[in-house]
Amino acid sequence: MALLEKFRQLAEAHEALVRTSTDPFRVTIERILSPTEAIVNGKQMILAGTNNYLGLTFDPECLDAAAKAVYEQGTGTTGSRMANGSFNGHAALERELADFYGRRWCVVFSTGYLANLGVISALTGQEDVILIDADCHASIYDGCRMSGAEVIRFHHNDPGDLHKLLRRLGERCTNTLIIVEGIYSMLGDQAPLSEFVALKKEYGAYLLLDEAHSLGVLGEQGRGLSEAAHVESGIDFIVGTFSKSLGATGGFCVSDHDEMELTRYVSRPYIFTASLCPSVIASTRAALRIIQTRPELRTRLWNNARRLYDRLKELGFKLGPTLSPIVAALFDRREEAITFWNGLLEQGVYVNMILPPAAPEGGSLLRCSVSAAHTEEQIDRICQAFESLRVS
């Protein structure tokens, strides 16, 4: 097969999609009006698919911090953390994240994706085993591939299946890393974390928790599912991102294991990637302070999520299994999801369309992510758009 021949089937699938739909890969946000509204493809839209859970992308504290950093430190670092890209702000953010989680160590990466690549590939190698929840994010799968470790999937959110695998591994459990997520990005469901922690302790394995979608969302202080489930001491490594509740770009890992600090010297995504811009570091530090001092944002977020989830459920939509700021409407047929997504665009509502094979269990879904910045009127308009298309 010629080098580019493999793209023919992809091109045909793409052409078939755009014959009947707006091209989802070419949806352009032309102008941001607020955390919840924008001009998209020439039309004013309610943004209901941004992961901007606390609405901090336009918070004055974050904007002021970012602007100040640009004028004082420039637009970028122009180098990796190992070369010339470690500024005072990077070290300060690492200390503040470690303090936030009550951990000794923190390493900051340039994206959340790179955090998973860098941490997983540094922690594990060819002699090790990784047990991964089947519904984990692509960055986790890619980090597993990069590690060279033996990778075994267990059924999504199934402690019984994980138990069987650990029992079979026997003595190899001490060389085993279990990876789960706090809130899963497709359906918004949560890991049964207490049971996973109990199994990890029973067999002497290690546990990595990705809190990308649960940081700022769960827990009294906003530390995520581990805080909400009261099992923080049982988690060896917590990975997270700045691109959801913190309203920026970047990623991190916190841990109490002293060896975590040494991952800087072996993690290729850390060593060879340019470090975060000073403005991003500054706005993230401001957002982290807001998470700790403005709990009313979480209250508003969950009120909005409940309003959307309950109303769509009343309308007869098949939704994810639990209430969450991620509200996913499931469709059996790909064509139905595409038609519905286009209808929402026409109604001025932007959501995420997830088609096979990315969607769980071979189905399709339209994924809404609720924000604390949404007004009740905006939530109601989203519901009305869904209702009008359901009737038609």
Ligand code: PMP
Given for the second form:
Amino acid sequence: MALLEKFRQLAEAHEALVRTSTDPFRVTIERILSPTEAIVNGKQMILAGTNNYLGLTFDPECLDAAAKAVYEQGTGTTGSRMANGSFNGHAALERELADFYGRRWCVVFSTGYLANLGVISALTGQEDVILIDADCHASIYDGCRMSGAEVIRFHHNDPGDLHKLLRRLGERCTNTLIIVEGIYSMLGDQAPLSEFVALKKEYGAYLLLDEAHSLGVLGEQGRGLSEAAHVESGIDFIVGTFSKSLGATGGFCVSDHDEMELTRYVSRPYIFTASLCPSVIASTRAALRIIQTRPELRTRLWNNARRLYDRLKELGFKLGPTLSPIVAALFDRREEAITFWNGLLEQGVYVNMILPPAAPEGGSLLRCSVSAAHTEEQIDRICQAFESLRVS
Ligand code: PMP
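Please show me the structure of the same protein in the form predicted in complex with the ligand, now that we have looked at it in the form predicted on its own.
Next comes the full complex, this chain leading.
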């Protein structure tokens, strides 16, 4: 097959999709109005799929911090931290994140995607084994590939399956990194973390937890599932992102292992990319303070999540297994999901459409993510839109 030939099939599939649907991959936010509203395709929409869990993208403290930083320090760092040096803000944010988690070390990366690539590829190599939950995010899979380690998947959220693999690995367990997530991004379900921690301790393996969707969302202080499940000391590495509850972009890893600090010297995704710009660092630091000082945002988020989840369930939609700020409606047929998604757009509600093969078990889903910034009225309007399109 000639080099570019493989795109033909892709182009045909795309053309077939946009014959009957608004192009889901080219939705343009023409004007953002608030964390929960925007003009899309000339129409005012409720944004119901943003990952903006605490609604901090327009928080005055975050805006002020970002604006001050951009005027004082410029628009970008124009280089990597290894070659060009760190700005004070990078080191301060790392210290603040380490303190927030009560850990000795923190390394900040330029995105959450790069954090997974950078940490996994630095920690593991050809001699090592990675045991990965089958439903882990693409960035985790890509990090595994980059590491060159032997990668074995275990059934999603199945400690029994993980146990079987660890038993089989025997002495190699001390060279093994287990990777799971706090809240899973597709269905909003949570890892049975205490059981995973017990297994990693029993077999002397290491455990990495991606709290991308649980930071600021779970735990009394917002430290995620490890806090909520009371197993923080059992997690070796916590990875997270600034692009969801913290309302910016960037990623990080915290750990008590001294080797974490040394990963900076070998982690290519840390070394060979430009560091985060000062305004992003500044707004993220402000958002991290807010996570700790305004727990009422978490209360509001969960109240909104409950309102949406319970109502959609009542209406007969097939949802993820547990209440979560990620509320995913599952559809058996791809075409049904596409029609429904277009119907929601017409009614002024924008959600994420996930089509095969991206969704678990080959299904299609429309994923809402709730924000503390949604009003009850907005949640009710989302529910009404779902109700009006329901095939009864
Ligand atoms: N990990 C998980 C579990 C995610 O869902 C995502 C993003 N959806 C990432 C990592 C990557 O984060 P970012 O978008 O900040 O690069």
